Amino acid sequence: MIAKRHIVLYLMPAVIFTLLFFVFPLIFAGYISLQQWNGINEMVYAGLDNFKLVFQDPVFIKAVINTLLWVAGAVLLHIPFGLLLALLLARQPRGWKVFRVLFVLPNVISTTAIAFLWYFVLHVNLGLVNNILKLMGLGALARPWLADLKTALFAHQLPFIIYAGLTMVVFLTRISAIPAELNEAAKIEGATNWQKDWYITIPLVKDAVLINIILNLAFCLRMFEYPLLMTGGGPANETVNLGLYMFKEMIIANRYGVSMAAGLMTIAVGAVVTGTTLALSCIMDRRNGI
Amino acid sequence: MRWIKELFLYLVSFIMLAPFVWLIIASFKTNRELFAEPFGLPENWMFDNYIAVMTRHPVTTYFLNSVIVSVVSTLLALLLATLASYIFTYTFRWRSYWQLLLVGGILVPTNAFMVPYYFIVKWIGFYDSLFGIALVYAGISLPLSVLIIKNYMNTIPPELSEAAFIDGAGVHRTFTRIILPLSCPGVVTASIFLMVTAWNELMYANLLTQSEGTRTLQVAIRFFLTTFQANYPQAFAAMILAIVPSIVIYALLSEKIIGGLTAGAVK
C-alpha cells in the first residue's frame, strides 16, 4: 500500500504532460475542425462544413488513398523484404553481423537526409538510377522518376521499401528465440533450409509480423518528409498524403479548420487500420486453434 | 546455392549503400565535373565545397541546436517516465486506467496535432525557441518511454523493494537507492530511442521555429535543398556534414542502438 500523496507526486508530472500533449490537443483539434479559422482572425462556427469540404476535395481523397498505399507498400513489400533478409541472416552466413549493422545504418540516418539523398539518386540528369540505366544501354528507360505521373508514387516510396533494416532486426530477435531443437528435429527428418523456414520459422514469427505491421503503420501515418522533400506532393498532387495535406492546409492555405478536420480523419484512418489488423490477427489465431 | 544467397546479400548492401558512396564522392567534385561525368572520380580531391559550406552557413550552430533539443527532450521524457513507471510498481486504485492514459498515446499519429501543438507552444511562450521543440518531443515520446521503462521495472523482483521497506526505506529512498540504479539498462534503452527520434524529427522542428538561430540540422537540410539549387556538390557536402555525426555514433554503439530501437517492439 502506498500513500496518496506519493502517488500524486510521482504520477502527476507525466499525467500533466499527457493531458497537455494528447488529451487537450484531441479536444482542441475537434473544436477547431468545426470552425472556419485562419489562425489570426476570430473563429467562425462552421458546423460540419470543413468535413464536407475535405470529402469533396479530390486532393484529400487522393491523400487518403496514398496514405493507404503507403500502408500497402509497408505490408506487401517492406515487411516481406525485411523477413527475407532476416531469414537469410538467421542462418548466420559469413559476415552476417556486418550485414546486420550495415542494413540498419540507413534507419539511423534521418528520413530528411534520406529523402534529400534519393531526390538526387532519382534525379533526371545527375541521378544514379538514370546513369546506371544509360551505362547498361537501357537509356530508353531513363525518365524523371519523381516528376513522371506513372512512376512518382512508387519512386518516392522506394527508399522506405528498401531500407528495411529495422523491420529485419525485429524479425531476427524473434527468430533467435525459436528453440534450436525444432530445427534440429527438422534437420534429422531431412528438411531443406527453405522447408525449415516455411514450416517452422515463418509460422513462429507471426507475432513479429503483427508488431512490424503496427510499427510501420505508425511510420506511414506520420510520413511527411518523403512527399515534402522529394516531390512536394506533385506531379499534379499525385503523391500528396495526409501528413502533407494537413501541413499545406495549415501553412500555405491558412485553413486551420480544414487542416484539423483532415487531422481527425488521419486519426480515424489509423484507428481503422490498426483495428482491422488486430481483428484479422485474432481471427487467424482462432482458426489455427491457438 | 550458398553463393546465390551471399551474392544476394552483397547486392542488397550495394543497393542500400551505393547512394551514400556516390554522395560522398560527388561532394568532392566541382559542379562541372558532376554534370559531365556523374560516376567519375573527381580530378583532384578538394575540400573547397566543405570549406564553402562551413564558412557560409552556421553548421556548428545547427549541430549544437540539434544536440540541445535531443538532450533536453530526452532528459525531460526520462524524468517523467521513470517517476510514473516507479509508482506503477505499487498497487493502487485505478492503476490500470492511469497506465492506459499514459501509454495509450502510442497509437495516435501525432502529426494530426499540428495546429494544437503550434498554439500550445505559442501560448506558453516558447515559440521559436529550442525549449519549445524539446517540450513537444518529450510530450510525443512520453507514452513509448513509459512503456519501455515500465516493462523493464516489472522484471525487477519485488522482493528487493520489500526488503528495503522492511529495512525502513521510504518510498523516495526505495526509488533512488534500489529501483533507479537497477533500471539503468531500461533507461539507457529508452534514452537511445528518444535521442534518435528527437535528432531525426523534421516536422515540428520546422513548424515551431522561424529564425535561423533555432534551426536544427534536419530543418537546415531542408533549406540546403533550396539554397544550393545551382551548386549540387556543395549541397552534398552540407548533407554529409549533417549525417556524419549519426554515422560516427552508430559505428561506435551499433549494438546498443539496434537494441534500443527495437526495444519498443520486442515487448
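Think of the rigid core as the biggest set of C-alphas that the two forms share within 1.5 Å after superposition. Since we're looking at a predicted model, the values are computed, not measured. Residue numbers count along the first chain shown, from 1. What changes on going to the form predicted on its own:
Core-superposed comparison between the two forms: the Cα of L68 travels less than 2 Å. Core-aligned CA deviation for A236 between the two forms: less than 2 Å. Core-aligned CA deviation for M43 between the two forms: 2 Å or greater.
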The other form holds:
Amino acid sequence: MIAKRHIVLYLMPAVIFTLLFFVFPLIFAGYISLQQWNGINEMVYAGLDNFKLVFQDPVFIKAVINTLLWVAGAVLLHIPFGLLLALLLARQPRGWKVFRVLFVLPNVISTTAIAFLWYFVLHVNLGLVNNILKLMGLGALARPWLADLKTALFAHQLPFIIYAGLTMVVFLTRISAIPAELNEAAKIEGATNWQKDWYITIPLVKDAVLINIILNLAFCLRMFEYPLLMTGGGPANETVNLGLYMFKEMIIANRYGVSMAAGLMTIAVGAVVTGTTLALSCIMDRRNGI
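Condition change, the form predicted in complex with the partner chain to the form predicted on its own:
What follows is just the one chain, with no partners and no other molecules.
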C-alpha cells in the first residue's frame, strides 16, 4: 500500500503538468475552434465553419507547404550537418571543447535577436552579403534576398543552420556511449576514421537521429519569429508558415476560432509527420532484425 502511494506521489507532478500545459489547452483550443469569436464579444457557435475557412484559404495551404519545407530542410540538411560536426568533434581534435561551446552558443541566444541580426546581414542595401559580393566584383549577384520571390523562402530559412549545435550535442552524447572496444577492433583491422564512422558510429546512432528529427520537427512547427521579423510572411505570402498564420489570424484579424482551427491542424501535421517517422524507423529495424 505504501509503495503504491509513493508511486502516485512520484507521478502526480508529471500528471499535473501534463493536464495544465497540454490536455486543458488542447480541450480549450478545440472548443474555441468551434466558435466565432474576436476575443472580446460573446462567442457564437460556428460548428466546423472555421475548419472550412482554413482549408479554403490559399494562404493556409501555402503555410502548410512552407512548414513542410522547413521540416524537409531540417531532416535533409540540418541533421546531417549536426551529425558531421559530432563525428568531427568526437575525434577530439585540438581545441574541440572551444568549438563545441561555439556551436552550442546560438541555442542560448534569443531567437528574436538572431532574426534581427540576419535581417541586416541580408538587407538589400546595408546587408553584409550584398556588400561582400560588390567588393568581390560580383555585384551582379546582389539582390533583395528577403524581398525576391525566388530567394525569400531560402534566405529566411538560412539562419536555422546555426542551431546545428543542439543536434550535434545529441549525437555526441550517443557517440560517447559506443563501446571503445568496437573502434579499437576496427583500428586493428586497418579501418580508417571515416570507415569507422560509416560502419560503426553512424549505424549505432540511429536512435539519436530519431530524437533529432522529433526535436527539429517541434522547432519547425512552433517557429514564427523568423518569418515575422525578417519578411512578415512576404513577399506575397511566400514565406508564411503555420506559426505565423495562426499569429496573424488571432492578433491581426481577431479571428480566434480560425486561429485555433489552424492550431489543431498544426498538431495534426506534427502527429502525422512524427507517426510516419516512427513507422519508418520500426520498418527499418524489422528489416535489420532488431
